[in-house]
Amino acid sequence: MNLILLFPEDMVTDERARITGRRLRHVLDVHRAGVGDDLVVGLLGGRIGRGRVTRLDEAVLDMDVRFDRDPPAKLPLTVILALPRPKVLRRVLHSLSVMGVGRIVLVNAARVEKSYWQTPFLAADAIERQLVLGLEQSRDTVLPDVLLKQRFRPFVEDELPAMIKGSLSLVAHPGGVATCPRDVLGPATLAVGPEGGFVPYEIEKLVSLGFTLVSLGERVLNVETAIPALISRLF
């Protein structure tokens, strides 16, 4: 935890915060802070600053806080991700949050198992937990937007055209005809399929909207490996 993320309910006043639970344990066990020490803090959705510990015991941590700088800018990137296996989902959400992706769309696809949509990891609080852990890791305070789209065709036909307007639109696909571009300067949309990729029908629908098929080379990568590699190349 490189940043203690504070929530509105943690704020006793505008300049004083109190935390308990998981974050308190991390300060005690990892930071090993004491009264008078400074910690990096950030207010969810707001600014970053310093928190000076004024009280610390096994039950509670009080600190005087001052927020004096903005969080890092989000990447101008939307990731459209075919819903992965539940355990993979948690790790991928964490990675996307760490890397500063602005919007995440979890979408159904032909090769996505129907049971994946029943996982408790898709509950709003479970998604937020992984995103929060990513913010704490990367010293950010702004949660990515997360959308769930269980019907591929209506999403692609009715919502995606407006979503990708003005952006470079790419589909990461095994055997993609183009190499993934580097150092994109403007907004981008990256679609990543399930293990095995999107089926031909899905590819045709995306290409018809202006998506370009790209790859990272001859190797077929799993989702957890492909996403960080693609994002680091794009930005």
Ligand code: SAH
The other form holds:
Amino acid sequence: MNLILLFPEDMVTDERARITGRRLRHVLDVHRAGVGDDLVVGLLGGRIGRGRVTRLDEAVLDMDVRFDRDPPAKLPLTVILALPRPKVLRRVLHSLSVMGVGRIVLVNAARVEKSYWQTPFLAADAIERQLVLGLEQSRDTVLPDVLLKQRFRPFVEDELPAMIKGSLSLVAHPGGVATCPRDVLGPATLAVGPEGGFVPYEIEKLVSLGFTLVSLGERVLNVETAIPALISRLF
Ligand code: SAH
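I have the form predicted alone already, so could you send the form predicted together with this ligand?
The complete assembly is shown below, putting the previous chain first.
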């Protein structure tokens, strides 16, 4: 936890915060902070600053806080991800949040197991938990937007065209014709397939909207490896 993310309900006044629970435990056990120490804090959706510890015991951590800088800019990137299996989903949400992705769309695809949509990890609070852990890791305060699209075709036909306007649109595909570009300057949309890959119909649909197939080579990577590798080439 490189930043303690503060929620509106943690703020006792504009300049004083009180935290308990997981974050308190972390400060006690990992930071091993004491009264008078400064901790990096950020207000959810807002600015970053310092919290000076005024009380710290097994029950509460009180801080005088001062916010003086903006969080890092989000990547102008939308990741469209075929819903992975629950354990992978959790880790991928965390790493997308760490990397600063602005928007995440979890979409159905032919090779997504139907049961994956029933996982408790898709509940709003479970998603937020992973995203918050990512923000705390990367010293950010702004949650990425997460959209769930349980039907591929209506999403792609009715919503995706407007979503990709003005963005470079790419489908990651092992062995795809073009190599994934580096250092794109503007907004981008990156579609990543399920474990079994996108089926030809899905690829054709995306290509018909203007998506380009891009590859990191012939090696078939798992989603968790492919995503950070793709993002770090793009930005
Ligand atoms: N058997 C599938 C592999 C899917 S891997 C197939 O051959 O298509 C899951 C997803 O990770 C892929 O759909 C793709 O989006 C991404 N991916 C994996 N390896 C990749 C590579 N070498 N280049 C680009 N994307 C890759």
